[in-house]
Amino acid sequence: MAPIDTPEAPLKSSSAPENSSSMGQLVVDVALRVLLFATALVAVIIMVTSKQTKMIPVAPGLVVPLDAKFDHSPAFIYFVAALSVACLYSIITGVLSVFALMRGGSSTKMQFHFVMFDALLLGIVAAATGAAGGVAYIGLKGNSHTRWNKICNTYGSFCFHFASSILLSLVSSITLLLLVWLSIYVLSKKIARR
């Protein structure tokens, strides 16, 4: 048999697959930053709007209205502040990621800064989530040794609000962890090419 002459397809340059994978990583980066923004914003809104007033008997025949609000606990205030910072940070880095996507790729310097600040913010958000979770647990179960009474049996709606907010904050923490991993992966690929 005679060989069939077919025109050979031009060889693709090695930068094309790297560029397309880099663009895919940037799209994932932007999507994760949008998810971080959405979860942090909704968690802040839920926590800030969580207020419940109940009529509590303090003496026989004497009933007073008592409020349960997020600003009654320093841990919840820290939680709102940390998630507000995460919200602002996600807007800034999301815009930077979109510009990098439009430009055709991100720089190594930008990825390095993303790793540092994502890791820093992960620590802040995780600490705030842990602090708020600790206070929430005391509110749910109480502590008989210190005579801290549980409040979730009285302020059920308030407890549901801050539990939802803490759950969303956990999603924000996981999103930040994924962003750190993604940035480290992108940096390692860039360093390996050099």
Given for the second form:
Protein chains: 2
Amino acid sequence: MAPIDTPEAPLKSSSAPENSSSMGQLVVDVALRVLLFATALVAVIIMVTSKQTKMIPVAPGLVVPLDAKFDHSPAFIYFVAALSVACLYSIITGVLSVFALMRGGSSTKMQFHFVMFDALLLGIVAAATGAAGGVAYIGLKGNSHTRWNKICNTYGSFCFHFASSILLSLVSSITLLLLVWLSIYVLSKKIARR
Amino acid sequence: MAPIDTPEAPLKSSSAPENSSSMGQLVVDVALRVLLFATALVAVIIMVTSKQTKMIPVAPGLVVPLDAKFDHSPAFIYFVAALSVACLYSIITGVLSVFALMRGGSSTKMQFHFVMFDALLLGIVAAATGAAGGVAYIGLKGNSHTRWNKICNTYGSFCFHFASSILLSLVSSITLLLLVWLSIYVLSKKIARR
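Hand over the structure of the form predicted together with a further copy of the same chain; the form predicted on its own is what we had up.
Let us now look at the entire complex, which starts with that chain.
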């Protein structure tokens, strides 16, 4: 255990320097969870509000309104579900982290559970980003081999919403990776210190 | 560094149970890395060998041979690249883990670096699985809203290759998640024990 550096707590001699660095790490942890919350929430809102209706000529002299909506593709439904879960998760763990900050430090057990779920969420959100990105790329560029036509030349604002949303979910994935890395760093620091 | 438990080192008396459990965890670690190697390698091989040529009628009386290949879609090129990286990574870390096993235990520093890269690879492989899965689903079911026709009714063996490959990469992702969880468990056990 580390030595004393505060005169106020002579009995808890070993905890002071460990505690101050642990507090710094908790502040970064809370900041990353707030970032995760913000990016996931905005990504879901942008995706859900991306509906665009255009008048499409289906026959000579006949023009009908056709919608482009996110729930036309299962990849985007999964995307919205995964990002919503990430958003909810970030609220719960963010609040718990703030409580730990107010109590003056987090327990190893709590960090252990957090990093387990962070890693699981990382997999889920990364897969959602990949799925949405793969399908959106076909929408943007089309695929001449399978004769899938691009739709972004018609539904411009819809595609802009999608691109922004996928970019934000990429930020969410990276934030989750940073959270996992931070927790592992904190855990291995604890081992090195003892 | 993991302590010794041989009778030649009687001074480090407290280390025996730690070492034996550390060895058990290393064996599981090596087994998971072998599984990761096998699934990633087979997924890449199945994907790369999925080429199928069919005679497609393009006009009345005119039939031309048309290929279906994985590199017709950028999502699948990324998939092959990501799984190849995972395969190479599993070889390197697997060999290092076997060396650690022969030396009688792994250091905390090595575990720290492994779990960092494991988490990064988890994100990359999960995103690749998602991207390939999203595009393959369109190939399987089509999308009536964007008028993207399904191709799996024509290229059956090609699609079977794809489905197997994506399933294997899902196993790779789960293996990487288990590797991250195992490392975190080992690290927090070390903290609890000290």
